[in-house]
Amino acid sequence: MSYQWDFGLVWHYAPLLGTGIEYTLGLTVVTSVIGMVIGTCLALCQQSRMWFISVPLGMVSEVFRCTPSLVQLIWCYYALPIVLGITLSPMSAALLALSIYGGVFYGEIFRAGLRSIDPGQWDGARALGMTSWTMMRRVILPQVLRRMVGPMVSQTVLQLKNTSLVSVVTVPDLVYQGQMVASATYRPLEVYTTIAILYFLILFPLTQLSRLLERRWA
C-alpha cells in the first residue's frame, strides 16, 4: 500500500472530537434513564389484566421493536411537523426517538425478569397478606433487579451505539464531528479510524462490566 497515514491532522481537531464525545455520552445517559422509566411503565402496564391497556401498549411496543431506530429518528424529525404539526429541534427529536426505542427494549428486559420469578413466590407473598406494592418491593423486585443488571448494561451499550445515528439530523455527536473533521482535512481514513478507537475505548469497559455482573449474579 502506498497510502501514507497521518494522524497529526486529526490531533489538531481533538477539542472538536471531545465535544462530540460529550454529546454522545450525554445522549446515552439521558436516553437510557428515560428509557428505563418508559420500559418499567410499559412492563408493568403490559402485566395488567385490563386488556384495553395491555393490548394497545403491546402493539405499540411491537411497532418500535420491529422498525429500525434510524427510521424512527428520521420520522420524528421530519414527519411529526407534517402529521401533528409538532416541530422538534434535532436534539429533541434524537432524545424522543432514542428514549422510546430504548424504552421498549428495557421494558422487554423488565417484563422477562418479572416472568422469570416462580409463581409460588407471588402466591406466597399474597398468602402473607402483603399488598401489591409491598410484595413487589420486598419479594419480587430484589430478585428481578439482580437478573436484569447484565441485560440492562448490554442494552445501554446498544443505546450508546445508537447515538451514532443522530448525526443524520445534525446533532453534533462524535460521528457528526468526525464528518466535519474529515471534510476539513480530507483524511477520512484517519478520522474514522480515530472515531472507531474512541468508541472502542468507551464501550469495551461497559461490555466487560456486563459480563462480570452476569457471572457474579448468575
Contents of the next structure:
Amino acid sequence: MSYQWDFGLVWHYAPLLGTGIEYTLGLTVVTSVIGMVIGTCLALCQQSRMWFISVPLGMVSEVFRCTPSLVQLIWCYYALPIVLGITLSPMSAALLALSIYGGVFYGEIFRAGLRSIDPGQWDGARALGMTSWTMMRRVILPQVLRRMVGPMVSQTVLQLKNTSLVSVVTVPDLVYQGQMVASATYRPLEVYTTIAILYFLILFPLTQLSRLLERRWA
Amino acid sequence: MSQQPPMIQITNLSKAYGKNTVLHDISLDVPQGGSVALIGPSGSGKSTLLRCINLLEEPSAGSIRVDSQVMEFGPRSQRPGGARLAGFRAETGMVFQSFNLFPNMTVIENVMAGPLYVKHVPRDAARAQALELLDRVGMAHKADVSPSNLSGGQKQRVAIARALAMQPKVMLFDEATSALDPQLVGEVLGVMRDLAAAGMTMVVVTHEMAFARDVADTVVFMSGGYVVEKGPAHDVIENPQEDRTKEFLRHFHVGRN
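Next, give the form predicted together with its partner chain, keeping in mind that what was shown is the form predicted on its own.
What follows is the entire complex, opening with the chain shown before.
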C-alpha cells in the first residue's frame, strides 16, 4: 500500500467545510424543533378518542415511517411541486421532508413514553379533580420527559446524520461541501475521512450528555 | 323531624362494557357521616361501583348525586365534559390499592398538589394545611422525602392525606390495604377508623371483614354485578341471610374483639 495521505489540501478548503457544518447544524436544529412539535401533536392526537382524528394521522405517520427519508426528500423536491403546482427551493424541500420524517419518530417516542406511565397516575390525578391539561402538565409530562431523554437524543443524532441526504437536492451541508472539495482536490479519501471525524466530534459530546442526564434522572 | 337527604345517592346505576354488563341497576344511599363497606368476591363489581361514584368509570345508565351535584347517564343524557367531571371529582376523595402517589413530587408536594393545581390555593396556605394533614396521619416527619422511600403503609397514609387536602365531602377507599404487608395493614386501618369516627362520609371496598363489621355502619354484599344483601354491618357479617353471602363469608375468619 503506497497511498500518500495528504490532508494539507483539505485544510486549504476549511472555510467551505465550515459553511457545510453551519448548514448541517442549522438544518438539524430547525428540523428537530419542528419535528418535536409535530411529534407532540401526533402523539396527543393519536391518544384522542375521536377516531376520525386518530386513524388518518396514524396512517400518515405509518407512510412516513415505512418509506426511506431519501425517497421522501426527493419526492418533496421533484414531485410535490408538480402535485401542488408550486415551486419549492431545495432548502424548503429539505426542511419539509426532514421535519415530518423526524416528527413521526419523535411522535412514536412520545407515545411510548405516555404508554409507559402507570395508569394509576392518571387515576390519581383525575381523582383529585385535575383537568386533562393540568394532569398532563403537573403529573404526566414531568415523568414522561425524564424517560424520553435517551430516545430523544438518539433520534436527534439520527436526525443530524439524516441531514446528509440533503446534498442530493444541492443543499450545501457538510457532505455536499465535501463533495465539492473532493472534486476540486481529487482527494476523496482525505475529504471523507475529515467529514467523518467532523460528524463524530459534533455527535459524541451529545450522546455523552444524554448518558449523564439519564444517570442523573434515573 | 326533617329527614336530611343522603350525602351520596346512587339511583338505578348500570355499567356495561360492550355487551358485558358488570353492574345491574344498583341503587344505594349513604347518609351524611355514614360509612358503607362494599364486600364481595373479586369480579363482583364492587370496585367498578366505587369508581363510578367519582366517575373514574362512566356509568352506562342511572344517576349519581354527591351532596348537591347530580350526574345523569343514559342514552338521553349528554356526556359530561372534562371541566364538569373535574369539578365533580374534586369533591370526592379517593384512595387506591396501589397508592398512585406522584413520583415526581415529594411527600408534601403530593399532598399540596390538589389544593395548588385544582383549587389554586396560595402556596403558603397549601403547605400549612398539608403539614397539618401529614401530622394527622403520622407522616409529618417524612414531608420532604420522595414517596419511593416510604413503606406501603406510609405511602397509603400519605395518599389519604393527599385526598383529604381537597376537603372532600366523601372519601372512597378502593381496597386500600390489599397491597400491604400484614403488619402494615393496621396503621392504615387506624387512620380510616379515625376518619369514620370524625364523621367523614365513606365508602370502603375491603376484604377486611373485621374492619367492615366494626367500623362501617352498613355492609353491602355484591356478587356478579348485583347487590345481593345489604344491612347493618354487624348483622350482615355475623348473621347473613342470603346463601351467597354465607358462602362468601365462610372463607373469612372474623375474629372477635
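A quick note: this is a predicted structure, and the numbers were derived from the prediction, not measured. Positions refer to the first chain, counted from 1. In this text, the rigid core denotes the largest set of C-alpha atoms whose superposition between the two forms falls within 1.5 Å.
With the core superposed, Ser210 shows a C-alpha displacement of at least 2 Å between these two forms.
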